[in-house]
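Just one chain follows, in the form predicted alone, and it is written as C-alpha cells.
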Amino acid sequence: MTIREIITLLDGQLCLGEQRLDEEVEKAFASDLMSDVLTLHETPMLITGLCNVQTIRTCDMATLDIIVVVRGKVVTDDMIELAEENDMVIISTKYSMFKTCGLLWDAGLKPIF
C-alpha cells in the first residue's frame, strides 16, 4: 500500500513528506508509549496519539520515519521542522487509533508482530 492510499484511507491529511507519497509501506505498528516504540527492530509505520516533539525524536532513533497522528490532534511547526530534517513523512487523521487501525487491517497492511 502506498502513502498515497493511506491518506484516502484515512481521510488524512499530509503534513509532511509529499514528495515520498508513491512510497510503499507493508508494516505498521501502533503505540502512544514511546518506550514501546524503543524497542521494535523493524521500521514500521507508527501509528499514535502523541503529538509533540519528543514523538519526532523516539521515531528518529527508532529509525521510524513515517507517522500517523490520530484522533485529530494538531501537528506543531516544530515537530514539522524537526520531521524535515529528518526526511519523515506526518500524516493526521481525525480517526481514532482503533478505527485507523482497524482500516489499514482491512486494506492488508500488517502488524510487526
The other form holds:
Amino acid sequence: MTIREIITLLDGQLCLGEQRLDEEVEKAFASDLMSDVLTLHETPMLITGLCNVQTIRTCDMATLDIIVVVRGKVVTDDMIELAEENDMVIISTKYSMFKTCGLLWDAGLKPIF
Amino acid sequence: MHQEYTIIEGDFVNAGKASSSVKKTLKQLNVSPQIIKRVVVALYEAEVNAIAHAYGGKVLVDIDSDKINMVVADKGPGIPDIALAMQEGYSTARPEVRDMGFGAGMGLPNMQKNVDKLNVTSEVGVGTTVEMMVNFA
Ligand SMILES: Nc1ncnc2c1ncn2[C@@H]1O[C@H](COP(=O)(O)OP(=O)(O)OP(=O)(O)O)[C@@H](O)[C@H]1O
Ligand SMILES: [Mg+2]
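Now that you have shown the form predicted alone, what about the form predicted in complex with the partner chain?
After this comes the whole thing, all chains and molecules, with the earlier chain placed first.
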C-alpha cells in the first residue's frame, strides 16, 4: 500500500515527506526498542512509540526511512530537522501500537520475520 | 583519512554524531551501502555505550582505501567482566537509558556481528576502549 493510504487508514498526520506520498510500502516492523532496530538486516517501515531524536538517529544508522509514531506522541522540531536531512517520512497517529499494527496487518502489510 | 570526535558525558541528543559523519564520508568514497550500514551500526552502538554507561570520551576513525579502523575510548567505570558484557541480554543500563530505547544488552553482540575485528579492553574505574575494524571488500 502507499504511504498516502497508510495515513488514511491510521487517521494519521504526515509530519514529513510529502514528496514520497505515493511510494509503496511492503513490510513493517514494530518496536520501541532501538537496540532491536539496529539488528535488522532489512529496511521495513518502523512503527514505534519511542519518539525522540534517538529514534531518528537509529533509523538513519539502520537505513530505515519511513517511521510511524503511535499513541499521538509529539514529533519535535529537532526530530524533523534531522529526519529531513535524510529524506525520511514521518507519520503520526493517535492509535495505539496494537491497533496500528492490527489495521496495517489487515490491510496486507507484511512482517520481516 | 583520520577523523576525531568528542563524546560528551550525558549528551544523548548528540549520540550518533560521529556515526552520521562517518556515514557521509563513506558514501562520498563510494563504499557499498551494506558495508556502510555495518560500520555505522557498530560505531553507533559504541557511541551510545560511551554515553549510556560511561562519562563520554573520544572517537578516532581511520579510513584507508580497503578498510576502516574505529576506536571509541571512554572515561568511565569500566567493564569488570567483558565476557559477561558480551553476552546477549546482559545489561546494567539505568532506567533513563531504557527510556531512550536502549538497554537490551544487544549492543556489544551486535558490534561483534557487524565488524571484522572487535577488541574490547577495559580497566575498572578508568575506562573502556572499543577497537573495531571493517574491511571494504
Ligand atoms: N563503555 C562502557 N563502559 C562501561 N560499561 C559498559 C560499556 N559498554 C558496555 N558496558 C557494559 O556492558 C553491558 C552490555 O553492553 P551492550 O551494549 O551489549 O548492552 P546495553 O548497552 O546494556 O544495551 P543495548 O546496547 O542493547 O542498548 C552494559 O549494560 C554495561 O554494563
Ligand atoms: Mg549498548
